[in-house]
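First, one chain by itself: the form predicted on its own, in structure tokens.
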Amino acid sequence: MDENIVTAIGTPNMALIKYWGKREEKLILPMNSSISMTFDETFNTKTSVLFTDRVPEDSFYINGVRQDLSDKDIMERFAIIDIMRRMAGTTSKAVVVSENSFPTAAGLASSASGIAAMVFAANSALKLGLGTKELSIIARQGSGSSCRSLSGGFVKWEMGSKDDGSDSCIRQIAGPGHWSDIIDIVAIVSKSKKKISSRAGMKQTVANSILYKARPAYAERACAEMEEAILKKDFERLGMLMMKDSNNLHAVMLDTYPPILYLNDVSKQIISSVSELNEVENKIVAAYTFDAGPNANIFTLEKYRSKVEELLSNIEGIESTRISKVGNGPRIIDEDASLIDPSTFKIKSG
């Protein structure tokens, strides 16, 4: 087959109603729809794909380190290359280098863009020509989240119905231009890899949850009431739901058991001084939201960005900050980006 290597640059995206638990494990079927904002390049994933006859086995890289395809949790996610080259009609091997610009496995959805570039430039590399809906349903089966990230703007990920999950696939709600100005203010209260990761914590709560059984039906109304808060630009609505949304994800991890408690000291502080800044104002000027991780994503609007920005500024123990706007999602880069060496099919060196 050709030869070419493929890079793409994929962004995280943010939850404002979670996706948490699976109706169907190996095809990753959501028991909830879940609606986010796709990231600008502030946050990003560069991934270089090459599929070629000329090495003995696949490689992939993350971060400068090559990945053992055998460990069950980067097999998981690896198998959507098998479903592309099936897709494809080849065998030849794969060579996958990725490399954050943030930090790994630390709540801030970095399985989420990389496995969205990921699927974005093998698409390109196999000349499979899909869309944007088939290639969320691809990388979806990768990480669940990671669909979202296929798109900019903000996104819903539909839960669907059958059983095959052909209808459980993204749609986009509003486009990167729809609503110019609304942030994410990311404070990074931890570099850490997590000790117990989204997909075993996930699986864990539904499995012994109380509290979990009644939150499916929930989000499938906070989703519905999330829609059209942001297609009004109704940013005191759109906190509320999402405030609200991440208390109830965390009170379910909480009635785990053993119980799941991402949220450190630091991040109970930014849900207090946020409130009371919510407060003092007698408006939503501010909203919180956390994924697995106590790294916390403030939204807000220019016009209240100062105050926040004040408000982080005097919490101990936020060791930095980060600004993020709407994102358009991913997109292929330029040859001379790659990150594969086209004379060793490794990682390019330096």
Given for the second form:
Protein chains: 2
Amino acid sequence: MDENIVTAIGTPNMALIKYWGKREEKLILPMNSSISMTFDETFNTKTSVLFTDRVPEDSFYINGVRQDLSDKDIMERFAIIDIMRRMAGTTSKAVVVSENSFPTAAGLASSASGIAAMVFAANSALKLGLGTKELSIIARQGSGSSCRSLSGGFVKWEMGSKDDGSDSCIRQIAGPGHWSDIIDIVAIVSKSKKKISSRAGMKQTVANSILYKARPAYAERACAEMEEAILKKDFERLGMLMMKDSNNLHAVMLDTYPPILYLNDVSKQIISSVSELNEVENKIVAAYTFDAGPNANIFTLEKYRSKVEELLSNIEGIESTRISKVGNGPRIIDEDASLIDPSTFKIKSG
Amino acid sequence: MDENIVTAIGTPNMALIKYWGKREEKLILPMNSSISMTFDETFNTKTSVLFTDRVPEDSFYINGVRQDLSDKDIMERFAIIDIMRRMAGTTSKAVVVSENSFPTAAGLASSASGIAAMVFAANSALKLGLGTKELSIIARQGSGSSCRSLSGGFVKWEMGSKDDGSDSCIRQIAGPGHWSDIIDIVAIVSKSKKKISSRAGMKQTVANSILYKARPAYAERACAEMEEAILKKDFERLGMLMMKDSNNLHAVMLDTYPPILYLNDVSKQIISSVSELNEVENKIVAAYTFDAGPNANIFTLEKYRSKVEELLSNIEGIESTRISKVGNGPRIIDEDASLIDPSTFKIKSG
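Return one more block: the form predicted in complex with another copy of the chain, after the form predicted on its own shown previously.
To see the whole picture, the full complex is given below, headed by that same chain.
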């Protein structure tokens, strides 16, 4: 087959209404719909993909390290390549090289940006010509929430109802240009690798949290309200909904046995400080959300930005902050930016 | 009237199935039943009570400090005195002097031991001759969970169903001698006064936590199972139920808006360490529970005590530990131990 190396850039997404729990494990069908904002390229993952018959086996590198394809987590992520190869009707080996601009597995959804870039690049390398919806269905099967990174702007992952997962796909609520003055201040609290994976954690929550039973229906309603808030650019409503959903998520994690505790003392301080600021301002000017880790994402509007940055600068334990606006979704980049050496079919050195 | 000073000792109780939320604010009627173990006198509150016509006004001292009876929290606690005075048909002024052997308001339920001692002493000073059930109904109206300290052993506070609260009272599940090898290792994480009172916190939870709706029915079932575990001295079942209930409680607190966060990094470490120990031992040898504060209560059996103490000694941030066994409930103590000066009707100096 045509052995072209394709490189794409993908970005993470930050869920405003979270995904936590599968109704079907194999296809990764969620218990509820979720909504996110796709990041701009402040945080990004570059991924080069090559399909070739001239190597004996698949290889997958993340941040320069060759991954063990028999490792369960890696295998599930790499299964995407198998799905796409099957669709293209080829048995060529794959070389996939991925590089994050930010720490892996620290609750920053690096897998989402990586998978989005990989799926986007593979679609082109294999000349599948699939659209966003189809690509999101494939990405979902590698890592659920990554599917939301296949589109820019504000994105809803519809839970769907079909057993084959063909309607569990994304839909763009609003494009990247819709709300240009909303920003996400990502506060890095800890770069440490998280102890429990989301995959294992959510399974335990669904299995034994008593309170979790109330979450899916709540999240579904929250999605409907969130979509409205986004379309109306109603920051106060968006902020309230996202904070409540974050609290709700971490509550059901805590109600899991044994409990899953991602928030630490710094996260708590951020929650308190944001709550106090909103109280003082007598309106919601900032809203926090936490994924499966202690890092905070604090959403605000440009006009409140200095206020929020000052607030955060007074919190001990925040290692750094970076700002993302609404991003455009994945894109193919120039051939010369490739991470694969075209002569060795291995990761480029240096 | 007869102006005798009566002094009683009361002890805290540690809830195994928690009380969090009122269905009626004035009488303090709970949303669910709860179960606790009454502490021995390792932690205790001594309270002297005097009713006299020879002072111009009520006075109430806690740990040597005269309390402001117009302060809302103090007023609600002191309302007990009014109730009992009314029952005795007297208008004498009250002098109440209370001393804790442990830090106040750090999540150690010092109000419970204080109220238990106060009610017990006042019952005698006013010659009301009320029994445990009646006294628990009075204590409940000062501070809900304090009613459980009116009896020793393992105690259930039945939520009751009547509007007048006459069936929202305690019942002893098992006496202090029933389970002599169970111990509670109280790990003091922070002596700081808690930021949000339980009273205010639980009101917010009931008002706006989505997940809370599932708690009362769950807690009611858990009470039934817990009673069985206590009667059978089934430590593993007791441990599992108490940890799950503690997780559940702190989950609904976190699901409150704005969220209520009592657990800190040290609490989290205790939770993880206890969970790991139980995993290694392949059975429950220790069980944690947290009230409205970061301090941990770790229940275990005498035979596992050294193991658990070693575990805790390796956790940074635990300031001290103290052990309580099952206690006997309040008792009247000798006149010469009184905290009130019989000549001045004021707090004894020195």
